[in-house]
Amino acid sequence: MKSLSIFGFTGSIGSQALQILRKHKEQFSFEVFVCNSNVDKALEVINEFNPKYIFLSDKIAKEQLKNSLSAKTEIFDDISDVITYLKSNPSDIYLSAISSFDCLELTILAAESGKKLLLANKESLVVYGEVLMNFIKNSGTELVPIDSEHYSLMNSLNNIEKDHIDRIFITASGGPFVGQSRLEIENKKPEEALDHPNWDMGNKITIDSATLVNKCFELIEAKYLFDLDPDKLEILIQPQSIIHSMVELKDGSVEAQMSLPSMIIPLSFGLLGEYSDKTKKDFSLDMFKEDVKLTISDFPKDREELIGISKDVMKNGGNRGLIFAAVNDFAVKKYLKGEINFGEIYNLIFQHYSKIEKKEILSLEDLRDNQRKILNYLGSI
């Protein structure tokens, strides 16, 4: 049997994390279990898992849960409590998909355990990409990409030499808006940005899908994921996400990954450490069966200063990948609370991150403290 803790289970990758575990809970006992502020969901979980720990960021949200809760469940007050207990009792597994870098000292954490760790938190890599690497790499942690791109990378990567390739392409499906310009999404509306076609995911997430700011992330996530060449990386537009990642090698014969789109087939693999059976079943892709469709295009060129931010972030480093997390996090919010339109999300990217000073991180205490300014900053705004 093998002990689990995740980090952000009442998400759309904890979910499906649970869809998965729920078939197989007599291999697993469950440590702790970590989101923000969804008292429902948790419930639910505590009662149908019986973690034997867990931990709400938001303090409201936590007393409220401390009111609700009959199970055995214990609850950490602090995230202090949580690292405490891990360390002296380190989970085999940890997943850590939490939304954002509030709880990074969580994904550290089990970065350093030696155990395994799933990883569906990109904004850590974003903006503590080469620490945190080196943490997995210094301690023997086995590493698990979640992320479908990366997945599939790793996949591709494992049976590819380095120096045989060419070109890198992950592949973004482009969102509500695919094969639209800035001029027409300028004032799209949060509902109509949260549609997204192909994946249930939270709101962050499928905003910054729709901006096309996720892979761009995802692309900052691959280089430090795999130490890749950042001229070598490149987005390709796969409207139906099928095509994960393609490896382009130095004779111009071109390796594609496809699977149908749904992130159970590496939480699959990541939680049970083999290739399953029966998620191949459920979830295979028999192109002689079905009527696949597949369609390519260049990353717009409207957009392509993302491209350059992002470029810069893989090869410069210090803050920058904060400062780019932070200001698209701060332009998100506004335009969920309906304070700007869609299109001012670039402008304040675009405008921001530029200005902002560039610095080295060189601690954890280093990046909280930067946070805080560039926090500071963009409320004066």
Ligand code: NDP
Given for the second form:
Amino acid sequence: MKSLSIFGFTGSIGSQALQILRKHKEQFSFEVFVCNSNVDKALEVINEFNPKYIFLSDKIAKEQLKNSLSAKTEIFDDISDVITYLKSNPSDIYLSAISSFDCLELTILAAESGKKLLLANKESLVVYGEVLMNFIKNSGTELVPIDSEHYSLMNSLNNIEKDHIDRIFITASGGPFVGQSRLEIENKKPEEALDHPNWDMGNKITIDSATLVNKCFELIEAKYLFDLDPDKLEILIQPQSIIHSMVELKDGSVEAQMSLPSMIIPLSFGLLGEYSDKTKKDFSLDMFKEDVKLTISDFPKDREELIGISKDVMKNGGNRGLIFAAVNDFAVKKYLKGEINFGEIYNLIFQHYSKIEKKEILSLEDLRDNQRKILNYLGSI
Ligand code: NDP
Ligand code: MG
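Can I get the form predicted in complex with the named molecule as well, since the one above is the form predicted on its own?
To see the whole picture, the full complex is given below, headed by that same chain.
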């Protein structure tokens, strides 16, 4: 039996993991489940899975949960209690699926555990990738990327020598506004941006997908996960979300990894530790028997500045990933509150990425200190 902790259990990734676990309950003991404020969903899951411990970041929600909880599950008061507990009682498997870098401490704990980390929380790699990967390597933690592009790359790169690679492409669906220019999408409403054609994900990542910022984060994610040369990394648009990555060898031949767009595939591999034939039953690419069209196009030229920022983050590190993620986060929140239009997300990123002071980040304290400064700066604009 494997012990399992889930950070972000009420979200889209968390819920899909639980959908798999529901069929394999006898193989797992559920340790610490963490979310922010979704009390109703948390109660539902606690009653079904009986985790030993639970933690909610939001204080009001935590009190509300305490009053409604009848199960045996105990509630941790503070994130430091979660860390203390897991340091002396490490789980065999951690799923890191919180949608921001607010709980980076938990991903660090899992990275240092020497156990198995299923990493969906891409923000942690964007803002702290180098250090995090060092923790993972030094502690011998087994890492499974829970992002379709990186899961597919993991499978390709397991079988290809790095010296033989010329370029690596990760693909983007392009989201709901694929094929439209920056001018055409300038005033798109949140309900339009949230209407993703292929993926059912949390709000933040769905907006990032519509702006293509998500794909830029994924370039950075790929660089750190697989220690790749930033100059070899590129993005292509593949609107059907069937091809997730392509590795071009030096002789021009290309290995593409394909699957139906579903996070159940990487999650099943991570949780069950095997390429399960049960997964294939639901996600077989039988679609190729039909006359299916796969199309590929270039990353839109009018948003190439985003690629420039991503390359700067990958090549120069320091607080650059934090600046990119924090300004984007700030802009997306404003957009979802109706305070700015869609096009303004780009303007805010381009304007303030270059303005904010660049510096080294040597520790988590450094990172938090710099995050506070950036947020103060953003609050004043
Ligand atoms: P959701 O918005 O659906 O869920 C986010 C989860 O994080 C919820 O459980 C939420 O709790 C929790 N959470 C948010 N903030 C905090 C906090 N401060 N403290 C504790 N818990 C918190 O996001 P997704 O599941 O879509 O995405 C999760 C991560 O996975 C992201 O990093 C995303 O980029 C990545 N990812 C997602 C994919 C997808 O298909 N969804 C694909 C690839 C990567 P609550 O519900 O209480 O708010
Ligand atoms: Mg992805």
